[in-house]
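Read the single chain below, which is given as structure tokens and is the form predicted alone.
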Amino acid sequence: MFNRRSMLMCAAVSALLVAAPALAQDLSKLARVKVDLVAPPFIHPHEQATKAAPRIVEFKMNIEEKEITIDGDGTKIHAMTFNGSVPGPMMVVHENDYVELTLVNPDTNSMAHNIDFHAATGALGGGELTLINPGEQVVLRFKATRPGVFVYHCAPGGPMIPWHVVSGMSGAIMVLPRDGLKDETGKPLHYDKAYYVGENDFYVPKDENGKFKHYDSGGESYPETVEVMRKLIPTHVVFNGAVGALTGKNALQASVGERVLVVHSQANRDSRPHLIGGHGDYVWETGKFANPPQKDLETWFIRGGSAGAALYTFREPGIYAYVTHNLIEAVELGGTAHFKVDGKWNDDLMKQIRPPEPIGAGDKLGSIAPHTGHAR
């Protein structure tokens, strides 16, 4: 219960929330522009830099809570998602944009959600004025001061925040610097193409046989979910909802000379990011535009509950895998995704010069023509 220093300061609270429109800037010449959001990896039209003044950049989300598929033996979670994947979509504004988020939850749910951004000051991140029931809708204005890529997540309180977030509700905004992106020299920086990966982990419960369980719905499975939880221990490891979605016929795109940027967020768990056959040129590996980029990195490191980003230039055709560098993961429990990319191959940086064959071969057949490699 309140005693009265409690409802004192609460009293305290609500006159400071109430007060602080007047100390906001006056908006209402700001131009505003409304931005579709697309599902990742893909990422919504934006400029990289800009000469416009500072604008009110109007999204709107729907939260939907849904079974999804994570893994090629088809099971199954009940996720809870931003706009229906996993993980949500990214925003991308400027330095000193506005960012109004319409956030709706439908009375198709069944709980109440909310929305922390990373990239915003105040109220636990915009996470205590968003809150809202099945049926209800909130929006949320916030000034984005700080350039970098950064999380957002679901955080309603308790343990419905870890419950939430492992379910697949995170996603991340990008702040660009009005000037765009630069060296460590302060030359500008462009990408031909920009990607969102999204990691996330999954806890599924397993029956006596081993096998994973179905629940008929979410709260039916948090229970034992929150046990397997509090070990620690993922059943699963996978960009953008599961294992599989970004390779195959969903493998990211790029060509040879292509300067391709990479976003990835782990609004949960440490991630070491790898692109087999290439490397970060230039790597934001605390997602802080502000800061100098790292050069030439070979593997780079997510902190749980933030985003990083890498620029690298493509030099070779062919399948990179790109992969978080705990490989048991990678390999064990899905967190691979592939890059396929087109052009010429350049002998001067790699090439087979014989290929396999038995060992000793060489010396009794004589010369061999050199054949050209593949990238991994």
The other form holds:
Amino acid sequence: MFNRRSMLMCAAVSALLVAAPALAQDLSKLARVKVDLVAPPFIHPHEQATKAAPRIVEFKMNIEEKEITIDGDGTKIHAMTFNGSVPGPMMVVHENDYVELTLVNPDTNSMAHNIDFHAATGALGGGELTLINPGEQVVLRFKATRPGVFVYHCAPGGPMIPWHVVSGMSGAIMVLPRDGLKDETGKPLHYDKAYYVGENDFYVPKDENGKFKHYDSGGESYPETVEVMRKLIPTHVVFNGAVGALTGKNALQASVGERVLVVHSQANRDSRPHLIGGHGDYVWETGKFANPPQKDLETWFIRGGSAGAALYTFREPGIYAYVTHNLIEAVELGGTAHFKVDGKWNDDLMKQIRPPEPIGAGDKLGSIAPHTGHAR
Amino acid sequence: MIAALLHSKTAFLKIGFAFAVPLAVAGTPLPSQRASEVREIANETVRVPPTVFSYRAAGEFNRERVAVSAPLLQLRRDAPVVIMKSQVTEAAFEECVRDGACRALARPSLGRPDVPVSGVSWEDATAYARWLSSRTGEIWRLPTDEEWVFAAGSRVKDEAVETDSDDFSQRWLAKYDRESARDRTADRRTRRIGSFGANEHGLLDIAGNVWEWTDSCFVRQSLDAADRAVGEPTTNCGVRVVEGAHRTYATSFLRDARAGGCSVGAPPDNLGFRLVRDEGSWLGRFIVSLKRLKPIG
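Now show me the form predicted in complex with the partner chain; what you just gave was the form predicted alone.
The next block holds the full complex; its first chain is the one shown before.
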């Protein structure tokens, strides 16, 4: 087995040399606010529009390497996590706020990690300034100049980059316009509830009997995992870190009439969210709020390495499956979440006029003859 | 009302019992045993004596065009059910495979004589029953769902969802909650026969972690306000009733019943089966014995 720590150390040293700020504004007069992150699919409390002046928003994330179970069969991987969850927590700020992140790599970990914010400008999204070894911490500040939802992920250099990402190290940040979301005419849009659905693709090697292998450490899993990764066919495509993590007892909740914002991120691979039985009323498919939202979408496309947002008002009660509409991935590999929606059924939108019954049973004139001929 | 429901294809197969056979010892928990004893248990049957039992009909029901819980019937059996004490084992199934009468399992089993076979479809189970019948000259077949419930006795859980709302979505959500409440077994691996104990009739491992195929087809029936069947049922024999810790329905060629899509909760951990021995007709047995002779003659 190779020594992971020594292999990754050199990159961390080079990072120190460039860590001197230039042209910084005097930010000492800005208000500071501290945010406690919550684990997905939930999002920490936040204002949708704010009257406050741009401020410094402080976050702290602990990197945690740990084993997680990713399906109902008990398949385990040695995950790498931002703040203990896969995906990492959603961060919310407003346009022109300063994000100030304290990133901690406890000495219980075995690898160097960093963070690359797609919302940030320069230094590989902050990745070049944040590479830390076990036992270190770093503080990064960046200005959130572009409104939208953006992926963040670990990118510690070379072959470590994709491996860390497909081991769970990605999350998302939402930079809201200061005056909130707007429709295509500039009219304000509000949500009653917001969920963050982070999608991950996992590549777990199998043994000669086709069973998923278990390894004693992440390092031991690495060579065979890379073999699977290079074939580009994931063994698992999951929402919120595991097959079924957002179904059953953990299904997302909503009520008829509620406006729900769903942020969907995929750091590594394309995805196509679809709400079975519903729509996207307003969809920022590329996730960037300076662009007008698209309306009435059936399915939207999340490019690998990006996040998108969809706003929907539930109109009927019942179960909705929120899937990636490659249904093989949704059903066989795990890419399914459920919304459990309460409320009163609206017959105007849909009604079962007759239940399933033998063919012709509801036809007063007798059974309907099947079409046989071909029109020419 | 019961009579009106009788036209499901698999319901209420008449089982006569012209030949009295001594009762198998039943109801005792299984001590740890040697493989040879296990092999004997694997061949043992239990005779469940006739009685009245309550039966939640399998399938889907509409009352006046609204989906409702299946009727809860009080059924009277006037014949015993002679059923395998344990589920068919890996070793027994492998024998059928070796004889060329059963399709090999997707994942080769270890051929253990004391562990139930799993990963079998309804087609596999039926092929095994045919093979065993021709080998023994007896009539072996999958139980109907009624027979299974009857033999399973107190291990049957009635999971009907009752709602008084005529809003179909309320029933849908209640069903979803019920399914969500099922905890998935942490360890799905099949265990030694007897690991899940015996029921009051002495049947082993009923409602353990191996679900059992029945011969009953999926049925949909309309009812009137008084719960009488209206019209013919729709019967789909491409989907069979599967019994165990909860009842489910599965496509007959599936060997692994998984959840997914809009379904939730714990799907059957494993699919296996046990058979009943039909003592019904001397004619049937005669036909089986003829079939048995055919390859020789």
